[in-house]
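Only one chain comes next, encoded as structure tokens, the form predicted alone.
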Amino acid sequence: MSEGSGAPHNVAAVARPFFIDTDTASDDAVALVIALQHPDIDVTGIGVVAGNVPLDIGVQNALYVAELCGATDVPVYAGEAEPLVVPLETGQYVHGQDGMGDIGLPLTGRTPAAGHAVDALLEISHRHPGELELVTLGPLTNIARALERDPSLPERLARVVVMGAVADHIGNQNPVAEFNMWVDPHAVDVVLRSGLPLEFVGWDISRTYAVMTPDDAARLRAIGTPTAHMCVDIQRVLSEFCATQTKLEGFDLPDPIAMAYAIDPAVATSTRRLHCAVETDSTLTRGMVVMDLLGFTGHEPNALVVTSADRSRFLAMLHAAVSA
């Protein structure tokens, strides 16, 4: 598969239709750049959900990134503002109050598309039955609501790539849970029981294969385009969090490596089919996606889980995207 030459997002005659669901903050923004700049991908719509930031901020951030990429024809839809059951707790302490590093970007005043993200996903799935690929970068609230509205949705989706969970059960929100799954565990439960063709790219993949050291970040920024500058500069608050909390040697990019895999599955160097279930009740392990690595439960696998990745292939895709 081509890794992109910087052509506009809708150039390819047989571009693959993607719908992206995001809680747009600093790593989501980079993932959107990768998709919007890739010549093989037709981003049919972007749905926004509350998570990293409140819904209205996430909508404005997605609109800003689309505009920066020259993709103002891609509709951005506001979705769910609260998780299904638990109250919303954002990740602004990780990404900044504006979700984009608090570096002073002009992130207000843009107008999203009319309609709700859930309705948009369902409508677009009918427009591209059996072909639409869904990529989720945030909590799964919008997807759970879509399944409640139309349980036949899994029949029309070719793939659902989820940035979430951790295959090694080492979390970034509590000791065993990844943030997206923790924010709305009840939505994760709906999704895991739905029959959707799920593929998980967890935070373990990000912290192992997608950490940008200061030298990596400098090389990326030196490409010199507005998108290259943005993709590095908006990680300011995240970089501090990674240094002090997750103990990484730079900022990591979970959503971008998930998007890279969604576009090019060869980014994954190993995968496993596993049965996954989520903890919704425990205060200690809320949001933990329990992966039955040894088959103890006897349940059939309900997800493909990426267990290792090609860092160089990911970085090549990222550099190609910001070189446009």
Given for the second form:
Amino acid sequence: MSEGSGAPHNVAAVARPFFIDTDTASDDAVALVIALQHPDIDVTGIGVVAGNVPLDIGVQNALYVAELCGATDVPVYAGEAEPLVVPLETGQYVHGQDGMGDIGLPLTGRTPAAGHAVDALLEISHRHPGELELVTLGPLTNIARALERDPSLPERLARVVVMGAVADHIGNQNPVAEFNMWVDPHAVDVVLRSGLPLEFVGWDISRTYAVMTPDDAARLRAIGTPTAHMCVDIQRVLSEFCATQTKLEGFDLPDPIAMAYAIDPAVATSTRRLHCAVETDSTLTRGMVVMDLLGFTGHEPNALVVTSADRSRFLAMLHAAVSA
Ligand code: BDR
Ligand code: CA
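Output the form predicted together with beta-D-ribofuranose next; the form predicted alone has already been displayed.
Below, the chain from earlier opens the complete complex, with every other chain and molecule after it.
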């Protein structure tokens, strides 16, 4: 919640402060529901970045989700509209033109908080030094800009959970790269070299542990709340992409399983500390986060990488969130 804005909608007296950075589209929206409805998490702010959709669309989507969760006290800030170096190429072919499955939701006319997402992250990090947990669900442009502005940011963040990359090096954007890392590889490079306490939940984890089959989706929707309906219905375009492109039965939820892990690290059943570096230039492998699984480079690890997860724990958190 923003400072001085009164009692938050559903937050415990002693709650962990989170800042969420997102390119809000269909799976980001589900991740926001999980965080906003969790009693132990105080979402201090939501920063939006261009990625799945252009910035203004992502901002409206985040505001819509916050409103549906009764979390209008959580400020939503617009951030960067373009990657650091390369031109923006959105994922609207994956999530729909409006990012929310093109099912006709009312996604216009809401007003974001004043100020820029990068300034908000820096300011809130000073408010919770050593305690703030950052969760990134989109390209890392806002985070790279924050580090450029203030290289001491890593000292004030307790952890940074990144939905991105693939530990098995099987990509969803090109043969080896995951979408969030591919959109702004130069930002990934800044982040990997920054000293931030990074924890990656890659698309391999989503593909293996967070695919919602039609039966899973029906069970979720049957909970019957407005958030349950939304979390399933907005995956319409994503489901088509999964059937034709990523060859999954149903749709997968990368950002939600990353959020579930951020809230409850026991969602991870194994992790490894690895050195990670990103390819920024190659047209063949742009955005590939090379994880040094066998220690070839001799470099010290710069990230914790989730290598397996507990699907039932994740699904329980998802069901609890939409039941709230
Ligand atoms: C990531 O890319 C986006 O399409 C999703 O929102 C998620 O953050 C998965 O690769
Ligand atoms: Ca996302």
